[in-house]
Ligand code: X2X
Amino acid sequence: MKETSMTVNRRNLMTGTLATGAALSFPSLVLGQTQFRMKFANIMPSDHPLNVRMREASAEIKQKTNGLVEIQVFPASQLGSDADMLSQLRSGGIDFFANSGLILSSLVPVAAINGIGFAFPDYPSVWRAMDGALGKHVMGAIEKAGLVPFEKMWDNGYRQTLSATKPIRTADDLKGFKIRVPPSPLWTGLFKDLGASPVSIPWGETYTAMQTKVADGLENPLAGIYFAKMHEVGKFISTTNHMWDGFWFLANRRSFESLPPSAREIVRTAVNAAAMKQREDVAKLNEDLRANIAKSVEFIKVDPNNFRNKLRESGFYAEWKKRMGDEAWNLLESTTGKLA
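Chain structure (the form predicted in complex with the ligand), given for this chain on its own:
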């Protein structure tokens, strides 16, 4: 948050008489100018539902707080990579950030748990877990790391495998395949265990990595592929559905708590409601986009069990159970059933 001329007003707001009863009716009405200009940043393209819905939420928040709170949306890695933005969020350089559970695991290891290979058979099981006990468990760990997580995860989607070289039909086809994965031990580990040669690259550099053939392929949800135009640099998409991932909506604690409680509530409610709409958008897009993407790449239907068995044989599940801990793993399996 910018500390400019607002500082005085904000201090009045927090410590002065305005911070008591009057805060409920929003001092902006009284003072005219008081505003919290806050920043929300992420790596997704501007027209991905994550940013479309957050711009809507931001307008709603501004209106409901009578202009007190204005959240500016910075999409498409404008403020840096995920790793850059996570440190900006922690230092207060940005106020809000949406981050993949797996990438957040650099700070909160257990946040990777939603990405365990082939864990969730369908969306209802994803949301049962992430809106339920497993999500609460991860939120607790995020809070311990000093950040404020919001309750509703945003959808990224089930991930598919795009290749610019050869069709991937079985795990054997992944041998020596240089697949771009987001920076995260779980992503690298999963593709190593599948026999591939993962290369860890931030999303903002992925298109170029494909063009320059640093990577033979990548894995992403269809919406991610489409809005970043990755189908332009691919030939085949195998519907591996190997992982579900979503975004945790996170706030810098000091910055969020500087808002009057009633404004905090408005922000939380609007953002969670936007997440629910965004989930519907993405689920629908992941179905609708297929025909569009199929104009430039060939879709390949695969047997997920072939890949899953390879993970079982390589000891993937045993290793990640150890890494995630029994408590989180049991919560996951209470939704998915036994994984190994």
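Counterpart to the form predicted in complex with the ligand, namely the form predicted on its own:
Lone chain follows.
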């Protein structure tokens, strides 16, 4: 059937309207920029919920921006160590990075506050603090350091104590215990004040260090212990829950702000929603992992008050209150109760 000039004009009008709408939604299209290929990196294994959910979010972002934004996921330290990737994020070598607050504290000291030893008694108190006023306070400090923090932290879980030599039931059992910790003043200070002998060993060398007795044990969330097969070189896991650890999802400011505003909102919404799903995943994962790990390692239940009292006596809380500042510390204690 022959098209009339009116039909052609109507089609042209509709095509022009759609093109104008796309240009208004994503102004960069006007300049010929059709896609932003961006990098997201982290240290967790590819099959950890952090990366599973982030790949889902990436697909959603690509679909909702009509292909304008594509976020590539680089798990398992493919782009370097935590310190390497933080440096790359700041320089723009990578666009997004999921980083523990305790590691981030090398740049933003108050970011370590979620890791104060034996502070959070349970998950509800964690999320009240980190989704609430304390989290906003830390976000403000991160922004001052030139990075863009997203609103919802991702869960890395409560950290437990794995021992290859003896069960850890009380703080006294840690006396002289060589425990592997990440290179962070808070981690080192926590275990020193509990009487242990912390040693900083790269995570990739920890399995061998346990085998060769360079370390008597380590501390990590159950997921970290399981995926790195650390339970193969341990005998006991004490459910100390000594520290809650989570990941801040961070963006390079220049890179993130290069996106059209509507695309930035799509990215924020998708990533924050993925974080909420990942929290549920980690809770379920920890239940399943405990059952699997218990086949080869004995779980030891402990009284956290014994460890908390030891930290009070050592002056741990008083010292870290000074380091964090009264404002941040008061926000922490508004959720956890009195510590110092």
